[in-house]
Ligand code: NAD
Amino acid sequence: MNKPETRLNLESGQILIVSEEVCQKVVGRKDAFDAVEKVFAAMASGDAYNFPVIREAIGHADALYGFKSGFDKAGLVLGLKSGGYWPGNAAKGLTNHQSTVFLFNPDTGQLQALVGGNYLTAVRTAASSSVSIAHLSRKDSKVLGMIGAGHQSQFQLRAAAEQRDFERVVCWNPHPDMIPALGKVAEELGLPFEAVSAEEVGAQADVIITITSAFEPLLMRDWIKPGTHIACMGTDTKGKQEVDPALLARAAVFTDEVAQSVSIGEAQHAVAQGLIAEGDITPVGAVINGDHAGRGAAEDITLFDGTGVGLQDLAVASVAARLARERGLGEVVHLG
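May I have the structure for this one chain, in the form predicted on its own?
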């Protein structure tokens, strides 16, 4: 496999800058899916690993800020994502999530690229849940349920719709006024859409995606029917929570990274209550690699705890940088 500096065709001292606009031009859902699936597989086989996450409230603008970093030895991708969540940004016409990805040459440590991380964060998060749907949900799944109707939910819906032949979408959101925007996306995809209660989402859906910033369970264990696959995508910080901890005890639980799942992911609550143990959680990469069967039976409930790992960001940012360079869309600057 070629090394990153060969793929980017950069000289020493050159840095490629890839803007948000360019990222949206060059990275599609299939690119993100392939990159995330590949890095999950590398993580499970020990060829890629994440470093400890730093994520803190900064005491200003109610913002959360931090760093996610890692190294993919198989793909020779080294770097970090710096950024966080500014809840007041929407009122300013900005995306609440703001981030930038830094890519380094793993042979020399030199900075190679600065890549806009806002769009890539959204598309890689959607790719993560869609990878779980592809590998864990029943192939005959017909109803997609959405818990959450914010900005990220639109990416989630588009990505999920490409993995199964869904016939309709049901949705619940804590703020009902946000639901119509997601309904328009479903309409674009040709999928009938209905706003229902959270309990009805559980009763009707074969696949459920939770994508909120909740700190309390929104989906209860007894609401979920046998055979459902649930992708929990909103919990990425200590204290956050979207589903009943008892639901994890009932389900076969998978995740992007076990260490994050038990510390900042949805599993943190079930583990703290002694309902499940760390050893009960399986990396989804083991399923991708064929080392774990994944879903055991049609009636099983499967749950994917998508905590969001730094390697996902590095994987899609590396693709963005490579494609931008190939198409002459990135800006090259010189240092020193």
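Given the form predicted on its own, corresponding form predicted in complex with ligand NAD:
This part shows the chain on its own.
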């Protein structure tokens, strides 16, 4: 395997700066899918690990700020994503979620790259649910259900649409005025789109993605038909919740990382209520590696708890840095 500085073709002390704009130019959905699938597999085989997440209310600008970091020994990627949520940003014409990825040389600890993290967060999150759809949903899935219609939902829809031959999309969102923007994306993809009730999403969809900021269940167990795959992507913090905890007891539950699933993910509620145990949750990487069969019978319900791990950010940022360097994009500065 190439050493990190060889891959980026940098001299000692040089740093590559990759802007948001360059990230959007060089990292496509397929790059993100491949990078996230690979790192989930490495996590499950013990070759890559995430460090504990720090997330704090800083008592200024109503902001939540933190770090997600880890080391991928297989891919030789070491670094962290730093950033958080500034609710007043939208009024200033900025994205509320702000983040930057720092990549370090694992041989020397030298900073190697600074990579804009906003676009990458959206593509890596969409890649995560897509990896779950590719490995866990029924191959004959025809109807995609969307619960949520915010910023992330558009990335989710585009990525999911590439995984199965979906024929139409049904959507429910707690704020109906946001739905038409997602409908436009479906239209671009040539997929018929219909706004329905949350119960109807459950009744009609073969694959459902939840991507909201909810703090209470939006989808109930008895609304979900047999054979459905659900990717719960919105719950990434203690207290958040998108689905009925009883649904996790009914489903085969998979996740990106078990430790996060039970503490900040959708499974936190089912585990706290004693409906499932930590040992009932399988890392999706075990399915990718062939160590777990994944979906059992066609009528099983599978649920992916996508909590969002630092290694996903590092994986896509590392791809962004490599591609930017290869194409002569990005700026090189000397830190000394």
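Fair warning: this is a prediction, and the values are worked out from it, not measured in the lab. Positions refer to the first chain, counted from 1. For clarity, a rigid core is taken as the largest C-alpha set superposing within 1.5 Å between two forms.
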- Task: Verify the C-alpha shift of Gly88 between the two forms: is it 2 Å or more after superposing the core?
- Result: yes
